[in-house]
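In structure tokens, the next block holds one chain alone, the form predicted on its own.
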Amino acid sequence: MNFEFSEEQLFIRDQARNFLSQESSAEVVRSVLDTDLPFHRGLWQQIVELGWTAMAIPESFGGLGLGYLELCVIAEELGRSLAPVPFSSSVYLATEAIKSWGSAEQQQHYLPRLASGELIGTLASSEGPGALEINAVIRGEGLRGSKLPVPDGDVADFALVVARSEDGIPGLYLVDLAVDGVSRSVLTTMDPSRSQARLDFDGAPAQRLGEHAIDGLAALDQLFDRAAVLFAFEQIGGAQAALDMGMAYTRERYAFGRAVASFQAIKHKFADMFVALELARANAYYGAWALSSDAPDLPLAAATARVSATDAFYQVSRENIQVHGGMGFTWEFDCHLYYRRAQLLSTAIGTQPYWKEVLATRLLAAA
């Protein structure tokens, strides 16, 4: 069992870090945050041209045919740079679902277009805060109901919608978001650099995912487990960047003739931040191994990675503001960018209480 990335994967990570450090700076993030732009289209086009959207798609469908580990190192760098692009919605969720459960015809139609960036996809599962409830329903061939929040739902070309058939069975349905019967509205969130939307369906045409009916809730659990590992890497990337920012500031900032970083109280904060981050990193690496090897303990590894990475990113982004003192709370400093993203990612694919309950349930089952 090897928890280190290969030389090729580390090379991909270094190339991604170099690229994003130049093309996804804080100014780029603010250009989306401060305007009505839903995402940075120039950065997205460059990411597509680099082949990141095609990374885990088989070569037979126009992809690069690489694996989850390569996707993990990309996810970490996207999190480090706070890239304002719809990558997670389209790659972790929509692409993965079609790869796993789509019919041959659906895969042939969607995967090459997702790989080339021609299409952006998303997953519409939630219908509001709290536990997952499915009131959206298929009547005939039309979908009726509402979904919110839907990540990148305002810019996606299609959505995989969790809905019930007329006989009440949950399933996944492909819905073109540009057709009649679909209306979208942008939601106000903590982090406008990654947009969220409400989707309302009034008889919109919907196509069942797969050649045969699948258990929609079981498929959703599997999809969330895979995405949880990838989101964990985004979170540890963001947490590492916030930690580095706090360290750099306190080494340069002086008070009473000493660097702020030399004060014992600040050292304690950084020690706690470091421990939380390293715990999350270890769990994320274990999750990556389980995901890439299709290990039977993936559900437990994914929940552990998700919980620890969410806690770490929140703690580090919050303490980064604190160690900056009064300046850390101002709009001019970039600390709030990481705090915003930490809050947003903590609600992706389920909130922290949901994942803690999942983790506890799986631990008890394993025992």
Second form
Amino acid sequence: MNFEFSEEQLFIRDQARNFLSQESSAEVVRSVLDTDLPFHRGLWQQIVELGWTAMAIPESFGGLGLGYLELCVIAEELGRSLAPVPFSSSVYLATEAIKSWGSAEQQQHYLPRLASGELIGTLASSEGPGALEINAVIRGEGLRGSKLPVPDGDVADFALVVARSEDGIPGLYLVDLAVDGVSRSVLTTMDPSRSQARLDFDGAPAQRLGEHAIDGLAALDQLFDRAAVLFAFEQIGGAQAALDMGMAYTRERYAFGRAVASFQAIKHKFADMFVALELARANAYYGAWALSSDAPDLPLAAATARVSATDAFYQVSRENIQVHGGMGFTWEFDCHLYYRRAQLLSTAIGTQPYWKEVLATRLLAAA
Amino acid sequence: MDFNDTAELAEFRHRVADFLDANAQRRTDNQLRGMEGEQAFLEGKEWYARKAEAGLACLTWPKEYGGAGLTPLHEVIWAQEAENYLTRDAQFVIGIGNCGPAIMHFATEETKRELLPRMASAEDVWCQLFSEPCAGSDVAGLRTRAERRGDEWLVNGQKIWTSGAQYSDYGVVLTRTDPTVSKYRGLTLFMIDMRQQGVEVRPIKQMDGGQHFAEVFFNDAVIPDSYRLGDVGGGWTGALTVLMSERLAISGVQPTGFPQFLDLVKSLELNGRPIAEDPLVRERLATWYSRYAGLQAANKRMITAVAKGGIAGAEASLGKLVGAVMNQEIANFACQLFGQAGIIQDQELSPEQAHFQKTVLFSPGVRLAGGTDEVMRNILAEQVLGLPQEPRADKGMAFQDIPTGPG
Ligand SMILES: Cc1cc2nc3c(=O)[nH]c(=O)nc-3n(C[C@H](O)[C@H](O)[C@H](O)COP(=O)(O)OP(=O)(O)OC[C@H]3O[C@@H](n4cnc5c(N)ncnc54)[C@H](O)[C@@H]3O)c2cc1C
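Could you drop in the structure for the form predicted together with its partner chain? We only have the form predicted on its own so far.
Below is the whole assembly, all chains and molecules, this chain first.
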């Protein structure tokens, strides 16, 4: 038994942290937030060169053949630095789907290109407000329907689209997004540091993922479980950064002749944030292990990690604004960057009520 | 990272499961649960004696002191298995979990070999005599005096809230030996024989009706100098050892209320429908499970750190804080589920033999004992996060000059 990352994994984490503290600074994040840029190309290029997109892809497909634990430590750092790149879409969603269900040919085509960054992929599941409902449909060769929000849908080269076959069965379809029959529009969202699009399909060519038909909704559940663990690491990374930011500010800020951080009402807030974050971290670690060892309780562990990470990031990012006072409410201070990202991550791949229901179902089904 | 048991640990898990099967009731066995008093004490003594006989008492203690000579990981396994049973593991946690480590650290070899094995098997029961009427959270403000008389010390004063004092053979007592220096520097820690003339114990009735703790009066109680733990005036260091051990020990046995809640959700039907179908119940189940699972995993991480040679950090306060609050919230929620009948506290009539009603009334004490919620937050903020200390009104003063309330 060993409940910690290995020395090598911690080394990768430290390297990533150092790199991102330089290359994904607040200015870099703001260069996307404040402009129409969909993501930061320079940063993305460097990330690709560091091999992070290739990390969990087998060597036979041009990847590094490392495990999920390495990906988890990277995810934590991407979350901490709010990296404005399409990493989660391309790596946790598109790459994972193709790795799991793609035909030999599809894997041969896509995985090396995802590893090298030549292609950016994403997943298109949601079709608008409310619980996930699939109306997109394949008619003949073409896909019809709309998807929104699609993370990085404006820049991705292809998407895995959840759609129904002609006889109504949901499946996953590979769709090239730069073709006729696909129109994309950028959405205004709460977190413009990561772009989201609306995709309208009007007979776009679509290729079923996999040799044989798969149960698309079951596949989506599995995909979301894995992504939930990785997103949980992004969330705890972001929460830690927000907590550190709040503590640093209140140590320096004085009121009534003493540091704001010395007031007990403020300290107790930090203690509660720390508690939420530590619980989330512990659950994420367990999720990471379950993911990397494909343990039977991955579904339960993933939902648990997801629920507590979402709680923690929301709580910390919200209270970080509060302890900053008026400064916290300005555009100039970075508090809102974390708050925005917490909102984004808590809705991507399903909201808190959705995941709590999933968690309850799995818990009651277990044992 | 590997949450699986090694072969050796898997074998140990089997051994624990066999022992528990043979010696304890399953948690879901719908048996009446004696929570308190003489009965609990006697059951506790028997339970520990059986564990000691099987070589399963005090897993991490060296064998020569009555322990099993195993590792903190073995303790994790024990806790995981024992959670499914009704055990008396928490009964003597104060002696074994809190006092034991300080004795191991500060007592002479001879004393350790004499007293610790008897503590491990609960042949002797121990209590922790820290809190006083005027010193709880600020326990370093205590007043019980110890004065040296040759090779002995004479103790006078009063302790309060001493859990299990009425059943105890020995205690670890924190005293003031010098009121003319600052409050932290004038303290000395001792072991004390509770079965002597100068010690009078008066049980206190709690708000839930039980009598788990007591007042203890010292009138020229005698302590041999060989029972001193650490230096004269060095009592605060020893006290911190006790308090830190306490949090670690509690984090292993502290009730969170969650397993009982899960049992309830799985088994109870109300108005002809399983409560497991109620969306509100499901939402709470998910929320509390995420905390419960987080505590379990955090505890394992903490124990890994301890096993690697770290000391039980102030992080242990986290488990105390989260568990105690959750325990109360869960019990309250469960009673609300029962409708107007939620108020009924009757072993025959209330679901789970009125476990939740009893917990509603007992859980406030858990949030106070071993450091209050607020004190836990102070520890987390100041000692773990390193935030600035509270301004203190008694800083730099000799103990005897510190202002006190009218009480
Ligand atoms: C069931 C039970 C068992 C116990 N068993 C033992 C035992 O075996 N041995 C033993 O020595 N003691 C024992 N205690 C005593 C326990 O440690 C004290 O009750 C506890 O430390 C609080 O002290 P107090 O009761 O004096 O409350 P006070 O210290 O008077 O606290 C009153 C309120 O003030 C708050 N407060 C105090 N200081 C601060 C601060 N600095 N910042 C913010 N808030 C503050 C507290 O949180 C609390 O809400 C037990 C208590 C209980 C309830």
